[in-house]
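As structure tokens, one chain now follows by itself in the form predicted alone.
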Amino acid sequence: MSRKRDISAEAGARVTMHQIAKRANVSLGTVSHVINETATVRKELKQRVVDAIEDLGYHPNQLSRGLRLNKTSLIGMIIPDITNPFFPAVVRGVEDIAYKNSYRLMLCNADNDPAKEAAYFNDLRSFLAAGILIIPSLNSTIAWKHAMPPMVCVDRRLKGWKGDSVTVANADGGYLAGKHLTEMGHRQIGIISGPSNLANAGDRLAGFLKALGEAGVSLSSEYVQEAQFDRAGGYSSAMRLLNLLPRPTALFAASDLMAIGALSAIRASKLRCPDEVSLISFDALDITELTDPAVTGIFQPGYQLGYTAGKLLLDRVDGLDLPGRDIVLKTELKVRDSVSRLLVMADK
């Protein structure tokens, strides 16, 4: 039988480390050390093992290895909405640091459904994921008190969470947005806020209102509309605000998706942005540079959010035993074209 046929026959079956040892003419222990990198192997022997692995088409059984170690090389991540354009940058940050450290990322989309989120969480635990990152859904029911393996909250925290988390300075960002509008002369302002049961939405609103208060601007309750962090929520809320009298001269949207919906509402109302209605948002994603006009916004560093969270998780996977760490990343104002200066006559 030719060597080619011999290899094909062996590759067609489940290849074992015993077969690799036989082909390389080394001990089973040597094969194990090469595959698992548990000890230094002489260069010549290592090359023979590598050649045998390539010849036989061997692929390590990650599940079997995971059962031995009580964990796999998988990092699980649960996000609430895969269609939200903010989350891909966060996921990319996690994936980059995971891959750099020889881990692989398994992504789960919860659709803001607490039951689906909990199911994915339990699945990741049963698959022996080395660690889990989670951006919690609106009404998350994750039983985190019994969470194993290590877990890190990203962007939002689970209610009562005492472990590691990475968020952005949402209140500071909201403050920057409010200060920019008031410095541009706006006093009649409409707010499209995120869901009140999300801490990041509440913090953005609180920071924005703080800036308005410092500028002597007060708003009645109808000028604050609560909506989901999506385009439909932004559109419907903006339509309600634009029908108020007096009509707002500026709108603050708590996310870029909301802002895109608000832009559609401004156009549907036969108004011009920023000439008649200014608009500022939170996120400052690349896509809002391409809108007409490009939307001024508060930038939150999605990639750094994911990368930092991944690093915290890998620290825990490696055995770090410290109290929960709460990392807060800075936000910044990105001035584009959607806010115009409003000339206000002094009344004093």
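In this text, all values refer to a predicted model and were calculated from it rather than measured experimentally. Numbering follows the first chain given and starts at 1. So that the term is clear: the rigid core is the largest set of C-alpha atoms that superpose within 1.5 Å between two forms. First, how it differs from the form predicted in complex with ligand RIB.
- Comparing the forms between the two forms, the C-alpha position of residue 294 differs by less than 2 angstroms, with the core used for superposition.
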Second form
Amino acid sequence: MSRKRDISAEAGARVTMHQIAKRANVSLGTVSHVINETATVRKELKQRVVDAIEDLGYHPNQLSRGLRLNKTSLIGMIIPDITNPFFPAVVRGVEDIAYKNSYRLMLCNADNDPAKEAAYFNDLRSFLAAGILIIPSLNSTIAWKHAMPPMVCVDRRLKGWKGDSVTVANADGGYLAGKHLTEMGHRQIGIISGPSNLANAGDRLAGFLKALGEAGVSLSSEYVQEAQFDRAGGYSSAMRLLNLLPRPTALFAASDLMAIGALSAIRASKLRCPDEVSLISFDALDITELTDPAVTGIFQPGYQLGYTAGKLLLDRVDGLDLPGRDIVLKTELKVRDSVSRLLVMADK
Ligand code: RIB
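The structure above corresponds to the form predicted alone; please provide the structure of the form predicted in complex with ligand RIB.
Up next: the whole complex, starting with the chain shown before.
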């Protein structure tokens, strides 16, 4: 038997628990127990409440519940750049663990603007978010002392951070990239490094240079370019590197977006990858499997970064009181098609 919905619900009027109780002919306390599952209610009473909720189109008022509990079921996540293909997998990992635990994710895009990032951080606190995850933007102004409510750094740590963090072994990944190029015979190498004020960029560069050092390769400073983690940065840095003499036989891009920019620069320079210029990247996203050639890169587990960070945050939301935990996930080399072996011409 289909029940006629109350037209006031259709009109979107705010339905109250009192109206539910009247409609179901039960006490307000019974309605509250059914909605908040705070006590067992007789089956027939519970069904009358459920029917009344359905007929009147009632939705619990999360804001008033949040004010009562001084926290909501909101988890806030601030990311630097929603257009960067690296971040969706990280966000998805957070969203999965949050939803599984009846939390709802509010995603905030900082556009790498420290002022916008700080505004979102303050808004999430005033919205009584149960917890916050942050992938810090460049020049972030958020500091440990502000870390209220529970908060976890993901992928990048805030300067002076003492709380929980989940990152990847960036230096190890940079080392794997450098080792792969030198083992493939490359000595004249150009580096497109990320922003020096981001710890993950600095670690990747340090690891890469360590591998070159072990292979007896040293680079003069003009062969190390610094850029933003984006296509434009990759393109302009690669153009400068490809105009150096001797020209690099291989390029290392510190992120996939930079690598896509570098591929455009190689093409604009009428060069062929990997026959004339090899290219290795960091991220090894699906998107650089679809480029021509598919870019060899260092894979970092974005989804696992987010899922793990979400779990650490929920521990804090549940009251865990421990010193900050730093989880570091492994990276791995994914060999694709953009690095060729350099055949050293024997002296005649
Ligand atoms: O492309 C964005 C880069 O910055 C990625 O390598 C990721 O590590 C993020 O921090």
